[in-house]
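Next up is one chain by itself, shown in structure tokens, the form predicted on its own.
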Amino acid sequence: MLTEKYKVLKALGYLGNNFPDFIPDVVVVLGSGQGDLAQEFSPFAGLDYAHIPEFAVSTTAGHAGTLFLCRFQGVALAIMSGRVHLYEGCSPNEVVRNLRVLGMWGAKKAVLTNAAGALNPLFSTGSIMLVTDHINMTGENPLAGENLELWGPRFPDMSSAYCPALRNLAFKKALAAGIHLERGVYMGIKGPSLETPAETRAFRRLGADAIGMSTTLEAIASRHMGIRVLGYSCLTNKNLPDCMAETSHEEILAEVRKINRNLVTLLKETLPHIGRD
């Protein structure tokens, strides 16, 4: 853990030295196929993860691995275009390292987006789900091991992992914009294999409405640091265990791109208010 602390502080030092007049209010993590959305916020700087000392670098298609810095309607945004995942062979600490760096830099809110499969049969492909809670089925936790009080308490409360006030704001803005927004529980699994019909049936019975391979560890690390979290899942496919249709990563990315316009609208409507709250 001391080594992980060193890596976070080294990356933080690099960003602070190169951008001394910038402190992020909000971190936005863009998931699979969503990275291009950062350009909608007119970034004044873009840094490849590989150029930031000790930043974790993504290897997955659809995750560019670029940190964009923006000022949007008076709010300072640090937008992560891409993330790393457990299935890439990364440790839990690597999965959340970049977010921890930005939290140490000053961000007090995080908007986590992802591409997910719909488990709830009432949800439609192409819609967006507001994450109300999550189930961490990865078998991993970024807080395991020695706790660093610098980041948060040994046993952080997770009774409101996804901030109710931010969820209410997002729902009101979606309603005003005429965007249908589902609400439900996200399940995070390790991957990279997609779910079998039996797994889909079991996960639905556990209470999950959507499923993906990210987000849960980031939400845990964020809450550990006192960062308030808002989550959006872009529902790219529908998992019906009795008539499972084959899908692929390429098809999922193509579906995300169709959803992105509504996601951009939601982000533009909510981020100015989130950042000033």
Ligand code: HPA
The other form holds:
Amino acid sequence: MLTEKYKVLKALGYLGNNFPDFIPDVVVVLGSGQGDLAQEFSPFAGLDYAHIPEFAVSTTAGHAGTLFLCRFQGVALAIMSGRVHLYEGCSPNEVVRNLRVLGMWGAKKAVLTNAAGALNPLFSTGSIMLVTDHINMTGENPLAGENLELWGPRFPDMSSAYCPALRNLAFKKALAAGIHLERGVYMGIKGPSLETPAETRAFRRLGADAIGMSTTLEAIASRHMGIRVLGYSCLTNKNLPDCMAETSHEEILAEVRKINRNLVTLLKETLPHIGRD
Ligand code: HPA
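Having seen the form predicted on its own, could you give me the form predicted in complex with ligand HPA?
To see the whole picture, the full complex is given below, headed by that same chain.
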């Protein structure tokens, strides 16, 4: 059986051989219902995850599983349309494998987007939250087990997991585009069940402003590799423990599609600057 390191190197070898003139500056990971946004960046290649040796493949509706390569305003983008989640039964290493491949290919920044539920009562459904920090409530960590020095240190620092300079840039660009951005703490859970009212109350008290089932492990693996991270949470529903509304995956996907227009604008305004920074 191949070790995680060799799986990553195998995928990297395939991409490097097929695209010898391409080195990504930025990797963008698109969340549930956001995969179509990649077309906005005029990709010159779209690779089915299943055709890339050892790439992890998603089984979730709304997560297509295509790696798009783009040159957008002078910046090389590797856009992952689709991600794998712990709730699919994937291991933490599988969850971050594709990101590690793109990090080894050369990406120095990662923009992680997701659909999330708002826990902060002041935040509205339909808005976007810039992630300032996270609480990893998944109970998992992609760095557990033997550490690969090739990727990063045994005990990586997480004091500013979401790069303050990139956050600043993203905030200014949003302001200039007339898009209101919330700022707050993302809590990552394993899922797939949504939260009970009691959990919602507890998580809010722990300091979370939004909650979802992705992103935290990717941010940890990115920081481990020295990749600077920016995170956007699209708030698809609002969870108030005292009047908890029912939420379905279909409703979340429908809401995220409404938010996509603003997310595209933010990405188009911000990515060229992130890439050159
Ligand atoms: N909880 C967890 N994950 C989510 C939610 C939520 O309310 N909304 C979108 N993803």
